[in-house]
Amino acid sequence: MSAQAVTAELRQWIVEQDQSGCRLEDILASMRASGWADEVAVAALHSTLQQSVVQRGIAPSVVAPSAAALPEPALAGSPNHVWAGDRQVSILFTLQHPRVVVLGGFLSDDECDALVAAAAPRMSRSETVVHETGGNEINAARTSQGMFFGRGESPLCKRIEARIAALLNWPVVNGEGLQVLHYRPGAEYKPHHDYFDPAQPGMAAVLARGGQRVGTLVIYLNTPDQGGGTTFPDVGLEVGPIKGNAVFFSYDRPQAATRSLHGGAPVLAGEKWVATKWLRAGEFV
């Protein structure tokens, strides 16, 4: 399989898909159902669509970062704990592929409280992305309520973003402000991905906001009675969501071979409290 020559007409048929308004995820779909070996269609459409979406403007490093310039926490040497510049946090668990990393004890139980507290009064019905207009909307896969606090916008904020900055090693101004979410009894989040899609025609002024998303941080900020664990559906991974931990995940490029999927699974018993910290390729704005 891994043989399989990329020649100039698998190329046109890419660049046709995506003119069409082909999702990334679709193409790449198409392709492995077709035969070609994953790394072959990966390699192919991500090259082959680099040339794409500068043509649109939209800079390479957009649409997939190098995997050296990722939020990654030091973990060389295996470390069972490191230091988050104000706190030493757990590691629980790492996986390669989907870049997976389980932490514990990344808030007190203080700051938990604190956090929710501040964001109970500015809830909402938790909105998505539109793709084919960058705008925002009610979206029936999504029925938690959410809020978001500004970058910086408080102490504890503040604290909170250097904490996340220290151990992930990545600017603070590359991340977007933390946002809160709470789901009640039988609310979820269906599987979806974080990155947005370059190829959709919304995206361009999303993008142009900071880059693309390269990472998330979920904060666990209560432990529900049952259920409410994030799922990882492409490697049958559910983290169970207590209370100060957090799960870190990456993803170099906005495609579905980085099996970076994921959802929030259904609250069966009690309420979920989370708080969500994504990532940026740049500065966000």
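We call the rigid core whatever largest set of C-alpha positions still superposes within 1.5 Å between the two forms. What you see is a predicted model, and the numbers here were worked out from it, not measured in a lab. Numbering follows the first chain given and starts at 1. What changes on going to the form predicted in complex with ligand PD2:
- Annotation: Cα of residue 14 displaced by at least 2 Å between these two forms, core superposition.
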Given for the second form:
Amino acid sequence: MSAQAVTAELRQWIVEQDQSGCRLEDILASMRASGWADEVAVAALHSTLQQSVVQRGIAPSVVAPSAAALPEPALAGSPNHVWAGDRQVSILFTLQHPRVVVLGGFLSDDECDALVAAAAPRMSRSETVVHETGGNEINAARTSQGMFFGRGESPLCKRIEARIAALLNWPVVNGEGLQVLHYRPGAEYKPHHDYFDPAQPGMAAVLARGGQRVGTLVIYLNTPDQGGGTTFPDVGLEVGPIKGNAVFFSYDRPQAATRSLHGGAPVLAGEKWVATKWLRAGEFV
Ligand code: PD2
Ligand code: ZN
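Return one more block: the form predicted in complex with ligand PD2, after the form predicted alone shown previously.
Every component of the complex follows; first up is the chain already shown.
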């Protein structure tokens, strides 16, 4: 290993890759491809970026060499379908940066209807996290109604959570409870990031419950007549909200460079129901 000394040039290169928005795993992969031993590459990445890694609330597992760093479907070999534990799900679209995967048939029509029926009596105006305090507040940027199921609250929740875990190779316990949102005509969710800004004072308590959010799955529970797509403004992408389909996206750091900015476009006709699953770096308690 002594032949692989971590030079100032290497550290400089790591910092440049990081600042240009490269994912930590991609930096590691480049180092491995250039012949760096795993343990040397991981140690160099960690020591070079340690302060920012800690400040960002990123779990050490994100830069671990063998652990799955982010939730991700098994797409090696470009399959058109993947097995999600109890159901086959179609792969309709993938994008690397931001990491976005659009899934077909993630839920059956009956599962969508049952989730809406269970959520409907419990809806109230959606709130957003106040980054300064870590509390919640009603926000004009989010004009939907919403509710949270507790994790594992019902057999249906458990089944969907197990399917998400199998699909994305991410532990059930790292997931927040499913959230259901209802948008009436004109309602929207303006573009935002789902990660927490660790620099804000209120975030310590939020991050203590499982670390950063590292991925989101938005599942469409009905098909609005017009509008209501999920938009990714940094790359001009809009995912159509089709009942039973879902869009997954991940972000390996709480930074805009991930291009994970996204929003719920206004519903123009009809209504829109979705379920959102947020995935944390660690166990969500
Ligand atoms: O409803 C959506 O399409 C949507 C868009 C952006 C949901 C969320 N974000 C979310 O729940 O975070
Ligand atoms: Zn969101």
